[in-house]
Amino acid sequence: MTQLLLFNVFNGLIVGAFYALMALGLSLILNLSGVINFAHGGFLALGAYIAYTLIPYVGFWGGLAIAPFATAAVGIVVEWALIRRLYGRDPLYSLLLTFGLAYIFEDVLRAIWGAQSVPYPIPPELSTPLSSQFFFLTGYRLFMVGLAALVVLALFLILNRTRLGMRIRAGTADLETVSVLGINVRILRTLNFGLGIYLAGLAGVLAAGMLGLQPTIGTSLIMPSFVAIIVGGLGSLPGTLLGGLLIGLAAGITAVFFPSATEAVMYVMMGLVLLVRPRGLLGEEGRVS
């Protein structure tokens, strides 16, 4: 029973990794622009079709130096012809414009790669498992932890310690006034959402090698990293961070008293900290208003 509850923990905080990943992507575009982006999800899964199509000519390693990058790059194509035309304008038709991107980029994804799942190489050097008895502590799973960790260290450094990531602080509290000092709003918007999508994108490069590697891959991770935003509260990056791990280690913890409920765990989890604070955990004053 404790092998099995280490387990699920592990599983669960490894999941949880993902799930921040992708919701620090979402809360940055949502953040500075207002667009939630429903086809983060197809972004997830076109970063993981890259790297497995890189991957015979430039090796495991090369397809996840390179695949983020190029996910960003379409990211920010999507967002100069499509998603910048919206800004300013109701949120719901940006809702529905990435809604309708989320299934254009499934049908391509079916029609380039096919719709059954694909096996995701990993190198047989992290594929072993650590320990006869932590027979789940493999070198791949632990390589997913310490990268999601290195990343997100990187993520807040660069929105700390750089101009760039000043700039994008300054534009979510105050965007007007970050225009009427001489910034480029739209060259900003469309580096932070690259930005963002560079996340997802290396989400689904580490997703696929553990979960497997489908068109729906991002259909599975996206409602959760929404929830991820709302349990850490809205405008919150750390908050965001914290939620996707709770939700995670919350539905690993559950999958071994509940099995039916693991996917239900994290909407409970939502609503009590909704009646609890209303503006998430480590959410800032005033975005729920």
The other form holds:
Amino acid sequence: MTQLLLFNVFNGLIVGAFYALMALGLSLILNLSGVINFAHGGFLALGAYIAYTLIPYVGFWGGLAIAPFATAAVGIVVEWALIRRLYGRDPLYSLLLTFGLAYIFEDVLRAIWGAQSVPYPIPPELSTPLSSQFFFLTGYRLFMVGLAALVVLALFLILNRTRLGMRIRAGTADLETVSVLGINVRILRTLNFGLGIYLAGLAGVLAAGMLGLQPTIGTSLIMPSFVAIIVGGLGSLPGTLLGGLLIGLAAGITAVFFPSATEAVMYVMMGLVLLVRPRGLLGEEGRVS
Amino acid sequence: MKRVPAVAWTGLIWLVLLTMPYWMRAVGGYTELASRVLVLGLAAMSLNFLLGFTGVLSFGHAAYFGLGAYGAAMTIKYIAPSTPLGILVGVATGTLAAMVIGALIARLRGVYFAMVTIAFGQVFYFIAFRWNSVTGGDDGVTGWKRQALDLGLAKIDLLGNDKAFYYFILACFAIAVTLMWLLLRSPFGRTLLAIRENERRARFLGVPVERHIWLSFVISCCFVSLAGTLYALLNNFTDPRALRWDQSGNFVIMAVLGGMRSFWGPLIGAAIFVVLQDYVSSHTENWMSFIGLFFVLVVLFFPRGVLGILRRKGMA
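Could you please show the structure of the form predicted in complex with its partner chain, as a counterpart to the form predicted on its own just displayed?
Entire complex below, previous chain first.
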């Protein structure tokens, strides 16, 4: 029982790390540009498939290093060609546009790589269990959690210590003032979008090694990411991180006692948060309305 | 806009709806397609009550549509083989859920409101998908059929007679649409418009904004769940796809495509969408790409919708 519980708590933590990576990217884009990127799951799947295609040539580590950047490049092109036109308009339009993009992504991925799940190779040194008693502790799982933690740390360092990060945070607070101070807001938004998509691509590469790879892999992760943002609080990146980990853990623990409610529990949490604290756990005051 | 043309347009729309089953075949359609236009048109118009006339973006209306569908299907299958009872239970289920969730979200605005409605929309999808023993899981509720309508004096065969069922849907549609029209013309409806145009000003005038938004949400979801019950009756089955997020997006694009600021716009948007989807999905495997591309093109080039463009050119 303890072992089962530990297994599921650890599993929940990993899933929570995926949610958090995905939700942090969504949050970055939402906070600075006011765009709910429904195609985020599509970018996640794209990242995973790019890595899958590259692995025979550059190996697992090469795929892991290159694919997220390639995904971010696609993201920047999409932002530059389409999404940029909708800034400042009713959020309805960007939501519908990215919604359409999500359709296109899923269909194109299916046309290129097939609807069936494809096996995603992970290096043998990472796939063996580290201990016979805790069979679920494979190197890959530990590696995923570690890498996700590192990337999140790097993200917060970028946001807090670099000029770009400072501008992103300033733009989130007051874009007009930032623009008046002579900063090119267009480029800032494009780079910020690329950063968000990079996180999606990375989450995709990591998730494919654990969940298997199929065109709908992103769709199953995007809804929990929305929940993570709402639970954590709109406008707060630490909140989003907390929200992702919390709902992942909650889902993991629920899977032990009441498996069929695994998905439902995060929505119950969301309902409770909205009831007690509508702005989310770490949300800023006044962001809600 | 002058008054006379508006009446003429409304008359034309009713004339088309009343005669549709008789010329559908001649233009390459079929009666069921006409019925689907009506049902999804009603759903899009109901959504637009909230979206276009209250200015609140809900991206999760498929949940209430699906609850209506499941309510009707399960009532007819398990409780009593009666079409009107199925509709009543379906509408009650959807409306009740909307009352509870609406109370949680009426304080939120804009993007945040949209995001919470998306997320809440998925709850019912997961319940329908996971609760196998009751909802049939992925396969949905099958093994039942819509029942004949017993009016006391006469029985109307809704199952075998396509046209009879079309006119049954049209009757429900007419009642719902008339109610919405009356509501929008009432002081309550005008208050909703005031909230859309300037929420702060409405608040200063003493309008209880949250209560109005909650009411508008509930009314909108009530009519959308009516559309959902009709959808289940039309298909003689229902499955979790009826309440998934892509269905919500389809309703929104119908409203935008037709024209959010006009009463009849969403019906026209629904007609275009349904016919297009029917055509594309029977000609290519990659219909999702076409629909997705369609979304992108509508947003970039027709953000005001068909009626918005006509109105700008002074034709409506």
